[in-house]
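Below you'll find only one chain, the form predicted on its own, shown as structure tokens.
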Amino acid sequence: MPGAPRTFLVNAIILKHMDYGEADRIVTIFSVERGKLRAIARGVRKIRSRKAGHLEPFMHARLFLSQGREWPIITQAQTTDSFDGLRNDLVKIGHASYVVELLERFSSEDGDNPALFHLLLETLNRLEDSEDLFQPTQYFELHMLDLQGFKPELIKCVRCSGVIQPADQFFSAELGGILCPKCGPLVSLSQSVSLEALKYLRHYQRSTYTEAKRAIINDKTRDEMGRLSRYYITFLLERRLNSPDFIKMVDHLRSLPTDQ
């Protein structure tokens, strides 16, 4: 059987990078083509350096690489989109951080995975066009969470199976989805959810993005379907994301008076 390429060609978005060494970075792609992976950038750091530009955070670039001894070697690098009108916007920056730490947190080294591929790309095309943020990131959340197979169970009861009625309910993190008002007392750290967030929790679950938009969310459904989404991610992952602390620090810069 011939072995793996030694040379190979992905189309990538960029999700971060750390300083190795004097002069080089280790960058953490997303592909279509070979999902998460860590790449090496040569000389990244020098003044000179031509592939530097091309390998920022949220960058979409097609990147070729080469099979080093401990991880694959960036030897060029083009960008396909800058996102420039998200790069230069703190909140949107904010934003798109959150995003592409959810996808790294629940994303492994294991192969490809197209469709979380193109939920990313998306996504980040919808935070840099959108003024409206919620909308994209809480999309991205719950189909995220399905196709990474944690998809939350919003139709029934996850203790007694019983079919949900249009009232108030609880949520369990621990057991993956809705409780019917009788079972929710009785599981510990259940949280209660108003009929109005389950409603479109539900809708952004099964619809389009085109669809989802559409919906006309108060200020406090969305505080709530946030509470809860981040209450089901951090039992997931057993931690804190990063990300929503810087979220929250810039919301509170740009509440501040500016100077007269």
The other form holds:
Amino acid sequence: MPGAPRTFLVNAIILKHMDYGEADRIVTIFSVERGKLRAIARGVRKIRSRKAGHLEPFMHARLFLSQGREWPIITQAQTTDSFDGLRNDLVKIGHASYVVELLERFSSEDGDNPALFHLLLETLNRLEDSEDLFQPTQYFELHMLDLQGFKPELIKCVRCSGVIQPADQFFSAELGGILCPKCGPLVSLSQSVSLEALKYLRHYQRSTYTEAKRAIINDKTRDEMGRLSRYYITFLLERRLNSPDFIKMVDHLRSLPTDQ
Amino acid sequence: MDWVTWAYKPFCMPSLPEPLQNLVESFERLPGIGPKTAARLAFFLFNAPEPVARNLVESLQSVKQDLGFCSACFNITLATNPLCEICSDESRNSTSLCIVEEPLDVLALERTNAYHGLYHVLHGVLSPIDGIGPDDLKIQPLLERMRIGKIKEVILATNPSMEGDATALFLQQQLLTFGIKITRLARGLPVGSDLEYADQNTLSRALSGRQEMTG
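What about the form predicted together with the partner chain, after the form predicted on its own?
Next comes the full complex, and the chain you just saw is listed first.
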């Protein structure tokens, strides 16, 4: 690659890693400068590695890379924020994994997306600090879809373009948005949406996080909002996500009585 | 030769004789081995004296035929013995149980000669992103083992990584009901390392786990 720098510095969040060879790891990162990329970290599974502690999932770090033959090689790493609060709580691990899995699946290794990086960083911060994990997760889902070009249409009917009236509606993942009560039954696999869920989905979609989290949403509507976004996301990805099962398992565990 | 093979023949790499090609392909399936290394290994074996190749064949067969998992701790053992050497050793402390990710971790801990209790091998760690849940690990047999009631202390020795921590947190929740002592391996600085290069996480844990110097 003539002209391309042999070494470069990135401000990145570690998404996941995979063991490779004797003591190496292939690390998937999301950086401000180059978007998603995979890099190799040599010798990080050895106990004396100076980089291992900076390359765990969810960590925000500055990485120095050199262009290798197949993958860039991580030569130096320095943690900016280790998100310790996320790591010490199973529920938070589940939600952070979900956010990271979503971003990993929806992004490709073809260029930078600073807005998406900042959304991820802010979401990890919010998950670490907040008790209510629904708010940061739901906000991330809707805004990530927007940034990646899959923003669901929630204002007009995607079939007849009619303005949505204040009543229960339908949602079609295939058409990418809301359907009015007339068009809804005509589209196969459309799901019904309550007015309440639609109202809050719109609110989350167009507000800042500070405004969005002010809304007090009951559990039933939260479930519906989560189910609807999950349905839309699964349709777009054409496969199931792994982390929702983990979140469900942890929630189930928490609901069990402590003395068996 | 069918017509497709014939048509593409000039563009294909010159092929190896079939037995050698099969060996190269078998090596390529091993983790961390690419086509070049696979070819190098195959040619080494082709040129090596016969006993070298025969030993390899016998070792491979023996690994698949003669080994199994210990019915108590799931460490690797001879298929003829239901219990591994550690579980059948009566001189070991049977009230202490160390939980590790892989059989190789048992070896590492045994080399320290500092632990004389029993082990339980999970054969993996929880990984929400990769979809590895408790049912994919040997957690149910662990809980059954705990219900017998002999274990008084459990040492969670999963790796100090996000997945290892998640597994330890999950096991802690599961084991709380047994009212036993639950400990986690300490985290700190490796022997002979440099403070300057330690990450904040390790260094802060090393500080909080500091020990008083006595004597």
